[in-house]
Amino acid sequence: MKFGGTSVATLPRWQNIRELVASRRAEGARVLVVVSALTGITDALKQMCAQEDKGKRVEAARAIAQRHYDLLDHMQLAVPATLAERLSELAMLAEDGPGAMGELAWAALVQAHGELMSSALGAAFLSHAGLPTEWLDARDCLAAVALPNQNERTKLLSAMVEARPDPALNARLAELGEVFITQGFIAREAQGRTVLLGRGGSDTSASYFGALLKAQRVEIWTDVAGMFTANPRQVPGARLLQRLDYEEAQEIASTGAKVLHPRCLSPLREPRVPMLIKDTNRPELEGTVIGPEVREHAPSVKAISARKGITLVSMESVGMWQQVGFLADVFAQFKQHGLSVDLIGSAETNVTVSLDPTENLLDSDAIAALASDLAKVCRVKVIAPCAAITLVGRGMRSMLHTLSGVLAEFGQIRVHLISQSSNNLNLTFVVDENVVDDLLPHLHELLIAAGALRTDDSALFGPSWQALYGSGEVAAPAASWWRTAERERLLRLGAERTPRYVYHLPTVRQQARELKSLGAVDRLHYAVKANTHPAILKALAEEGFGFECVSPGELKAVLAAVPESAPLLFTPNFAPRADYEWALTTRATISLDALYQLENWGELFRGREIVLRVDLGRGLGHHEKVRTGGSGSKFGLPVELVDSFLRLADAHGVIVRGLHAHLGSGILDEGHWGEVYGQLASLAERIGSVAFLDIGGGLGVPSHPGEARLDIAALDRVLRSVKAAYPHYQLWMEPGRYLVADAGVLLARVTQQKGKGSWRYLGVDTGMNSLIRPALYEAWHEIVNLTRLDEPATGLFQVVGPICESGDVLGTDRRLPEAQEGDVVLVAQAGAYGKVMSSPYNMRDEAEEVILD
């Protein structure tokens, strides 16, 4: 059990340690406690070493001693003999100075006293508190080894220990007692001198001891619950990482996470000793377990981290291409200047490397001296300050197809270097340092939305930082209606018959009223294609919505279900002439989106007021197949053809009364609709006859756990702001999925299971015939075993249907309880584009629809 400086600095903290150690003893374990120096003591010792004046050194040593006396007073303890010896030795070192010992060896011995004193104090406190504790000198156990290329400084101040299981040490300690306390940060080298283990030395000491003793586990007790998917101070929604393997944890630590020093994991790999990171002040929190690789998890990005202060050195020379020894000459310069290289990118005539400040002393003089020497063999460019943003996860290459939206973000900024690690554990982008703080939270959200950061897997990802440590100002999302009040009713419906779609009208009404709070919006049309059930159409009509239809069939369904007062929009795409002819006999406002309609059927629209749908040149959305803008999409008239359209409209007496743009679905950036309104308004100013602007729909519905919801209040502010600039245009919107997705679920029953290699398949009695979104859009829907909702999710399944297609997969790598034939399985967020996109493929029975009001 390792405790850091803040954990050993006060009496309450030591009382906490006593309780934690006692709890491990109660489990039947023998315990070795590894401690750091009291907070601030190591810095005070370093300052003492820097003093050339003996009197100031002595004074500093007395102040350091007084810190320990004060803590002993709070503990109501006399000075233990072990601590008295350490204080006496420190006073002597201050008095004598480096002397014959040499400055580095003297400084190492002085700085070692922080841990020597805190451990001596801790042994006395724990023993006095009823937990007999043996003080152990770490230097008698940890032997530093000399490494090639080490100079005297690194040998003494950043030493390495080769720790292998030592049964003799284990047996010796077993004879001495049950609880021990020792020091982090220090060891002894072959000549008998005290050495330091460098930055993160106390964590590393704990790992060395864990390996030597082949411990049950090594526990690192700190001020956070473990490692998170991002720096929680930048990303409050970062999730606790509950399980990591050694390599993943090391990558996360070495690419920016400060919780753990990457060097402390290496000793544990060979003896396969697990590590547990825990919060000293919140021991009830689960923490992060780090151990050997676990295979039963789906590939997932585990974390996104950032390191600032990166310097890039770009070296270019036409003469380097296929020249033997060129790189050797270049890297010899880095070695000569004592600089270690982190990332490397190469081309035929260029090599670019990064220098990390955590491993190098990067001042301007060092960089200038390096550049000067490199200039003798190549052209040099130094790029700084930069930052490295790294995605970490085992099997990174297998996840690249899920990262398109994330990678697109890097297309908006300057990227100096991209590096994909040879061990397939990380993908790194080096960018300008000033973009990182805003970019990191956004990328974290995108990773969740893309399903690349698998927050749905409860075996890997725990609660968010906000949930664990937040102020409570951000309310937790309300539990889904199907989890609470309606669960029993759904189980009865599922037991009677499946497959069944079930729609919850109170949720539809709730979503409708939320959107009606958008004060800047003059008219809301429901995109009927999302769900055409008459009960839903009637409910939305009662809430004051209009309706947007894309076919005569949808128009007829609406006309049959809603009052004549409900406004209608007809927005077809590549529809036949007959569709327009029929729609013109109704009260619907007609939308056109091509020159063809007026070039060939102009007389049909003579004297009519129409809406022109334009393509603003870009598409957005969660998948390429829901992006409805840009040259790759069939929707909308390109902006550059608007003047041609207006000439045709004038020729046929057609009035353009509205402009419309819809760029895609699943959008969670509230600023998007403000941009669309602004662009349409600018275009409308040129036309003159426009009265309203329809900014489309596509309001995103978060699906993955932890994914941020669309901020409706923020959207309201955006729309009010842009409308204030163009108050003479009415503002229309046409949401669809946002209104009904969460209101619907698909019920199915378990049919059978199958194992194939490491894969486990869970079959249900419907599939892509009822819900095609996963196969068509790679859409992610939450899937639960409603029958066993309260049971632990221990199995990893591919949830599949009975359709004879390899693509008949409703959910991949889903963590679910062990199931039995007949269990009711629920697929969430199925209220939109579910039943309306179903088919009789394989002649399977269609899903019945049920309404809950």
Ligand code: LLP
The other form holds:
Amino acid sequence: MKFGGTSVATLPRWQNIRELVASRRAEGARVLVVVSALTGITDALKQMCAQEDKGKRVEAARAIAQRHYDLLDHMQLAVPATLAERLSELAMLAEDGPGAMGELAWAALVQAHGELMSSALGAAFLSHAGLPTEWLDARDCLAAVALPNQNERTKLLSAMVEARPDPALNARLAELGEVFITQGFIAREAQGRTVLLGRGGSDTSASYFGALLKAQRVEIWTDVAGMFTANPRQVPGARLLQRLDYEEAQEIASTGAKVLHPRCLSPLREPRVPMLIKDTNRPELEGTVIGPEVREHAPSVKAISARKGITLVSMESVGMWQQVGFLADVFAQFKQHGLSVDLIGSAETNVTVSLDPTENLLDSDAIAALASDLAKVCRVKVIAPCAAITLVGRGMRSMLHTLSGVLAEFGQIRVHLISQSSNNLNLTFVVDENVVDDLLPHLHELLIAAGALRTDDSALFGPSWQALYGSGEVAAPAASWWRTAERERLLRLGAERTPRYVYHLPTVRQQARELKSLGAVDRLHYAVKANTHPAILKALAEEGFGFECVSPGELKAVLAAVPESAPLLFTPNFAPRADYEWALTTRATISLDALYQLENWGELFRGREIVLRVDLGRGLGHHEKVRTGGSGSKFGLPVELVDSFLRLADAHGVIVRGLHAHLGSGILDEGHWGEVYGQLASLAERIGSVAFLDIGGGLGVPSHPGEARLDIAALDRVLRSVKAAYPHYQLWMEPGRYLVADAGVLLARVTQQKGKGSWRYLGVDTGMNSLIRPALYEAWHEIVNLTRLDEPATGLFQVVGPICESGDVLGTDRRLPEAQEGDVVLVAQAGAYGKVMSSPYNMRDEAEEVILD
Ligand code: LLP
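Having seen the form predicted alone, could you give me the form predicted together with the ligand?
Below: every chain and molecule of the assembly, starting with the one above.
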């Protein structure tokens, strides 16, 4: 168990350590505690070393001693002999100065006293507090090894230890006792001199000891519960990583995470000793376990990190294509200047590399000197300041297909270099430094939304930093009616018959009321294509909604279910003339979205007021198939044709009363509707006859755990601010999904299971015939075994249906309990675009619909 400087600096912290050690003892474990120096002491010792004046050195040593006396006082303990010895040795070192020992060896020995003293003090405290504790000199156990290219400084101040399991040490300790305390940061080299371990020192010591003793585990106790999916200071929604393998953890540590120094993991790899990171103040939190690779996890991006202060050096070979030895020539210069290269991109005539400031002393002189030497062999360009954004995850290259949405984000900015690590663990983008702070939280969100960062796998991903340490304002969990109050009823319904869609009307009403709180919106229409069940249509009519329909069938369904007073919109696309003719016999307001309709059927619309649907040139949404803007999509009249449309309208006595735009479905950015609103309003100013603007639907509902919900109050603020500029237009909206998605679930029953290699398939009695969204859009729906909701989810399954298509998959890589034939499985968020998109394919029974009210 390793404790850092702040964890050993006060009495309460030591009491805490005592409790933690005692709890491990209670589990039957023998404990070795590794400690750092009290906070501030290492710095004080360094300052003492830099002091030429003997008097001042002696004075500094006295002040350092006093810190330890004060803490002992507080503990009501006498000065233990081990500590007294250290203190007098330190006083002597201060008195004597480096002398014959040499500056560096003396400095190492002086600084080692921080840990020697804190551990001596700790041994006294723990023994006094009822845990007899043996003080162990780490230098007797950790032998520093000589490495090639080591100078005196690195040998003494940044040493390395080769730690192999040492049964003799184990046996020796077994005779001595049950609890031990030793020092982090220090070791001894072949000549017997004390050496320091350099950066990451105490954690690395803990790992060395873990390896030497082949410990059950190494616990790093610190001020945070572990490693996160991103730096929580930049991304408060970053999730705790509960399980990592050594390589992943090392990669995350190397690319920016500060919790661990990357070098402290390698000693544990070979002896396969797991490391656990824990929060000293919140020991109940799970923490991060780092261990050997575990195969049965869903492939996932584990973290996104950013390193700033990166310098890129681009080297162009001058006119010598594929010149032999070019790389050797340029890299020789980096060696010469003592600079270590991080990322590399290469072409026939160009090599671009990055220099990381954490590995290099990068000042402008060092770079200038390098550049001038490089200029002798090539044309040099230095690009700085840059930042490296890295996605980390085992098997990165097999996840590329999940990253399209994330990569699209890089379309807006300059990317200087892309590099994928040859160990297949990371993918790095080097961009300008100034874009990183805004970009990172956004990328993190996109990774979750794209299902690339599999936050649904609760074995891997824990709570967000915000939930653990923030103000407690966490987005409300998605509708959970089926998890709690209605679970029993759903089990009965599922046992009776499957497949079945079940809709929860209170949730529909709740969503409707939330949208009605949008004060800026004058009229809400429900886009009935999402779900045409009559009970839902009735409930929304009662809430005062109008209805948006796209076919005569939808219009008829609505007319049959809702009162005469409910406003209707008819917004078809590429519909036949007869549809318009029929719709004109109803009270629906009709929208046109092409020149064709007026050019060819103009007389139909003579004297009518219509809505013009325009294409604002771009689409948005959860998948490219639901984006309805731009020339790649068939919807709307391009803005440049609006004048032609107006001339045609004039010619046929048609009045453009409304403007309409709908850019896509599943949008989670509140700003989007403000932009559409503003664009439609300024277009309306040109037209004159317009009275209302319909900014479409598309309000998204987060599907992946950890994705943020739309902030309806924020949306209202966005809309109000546009309305303030254009108060003379009514504002209309037409959401579908938002109202019904969470209100519906699909129930199915387990039919059979199959294993294939490392893959496990869980079959249920319906699939893409009932719910096509996963097959069509790779949409993510939460899937649970409702029969075994409380059982631990131990297996990783592909949840598939009985349809003869490889695409018949309802969910990939789902962590679920072991299932039995007949178990009721629930597919969540199936209230929107579920039943309405189902088909009789393979002549399988259609899912029945049940209403809960
Ligand atoms: N208005 C118009 C003109 C639309 O075309 C749509 C949806 C909506 C409103 C409602 O969009 P919502 O609020 O539901 O996102 N089947 C896809 C969604 C396709 C949406 C088609 N149009 C899915 O399951 O995600």
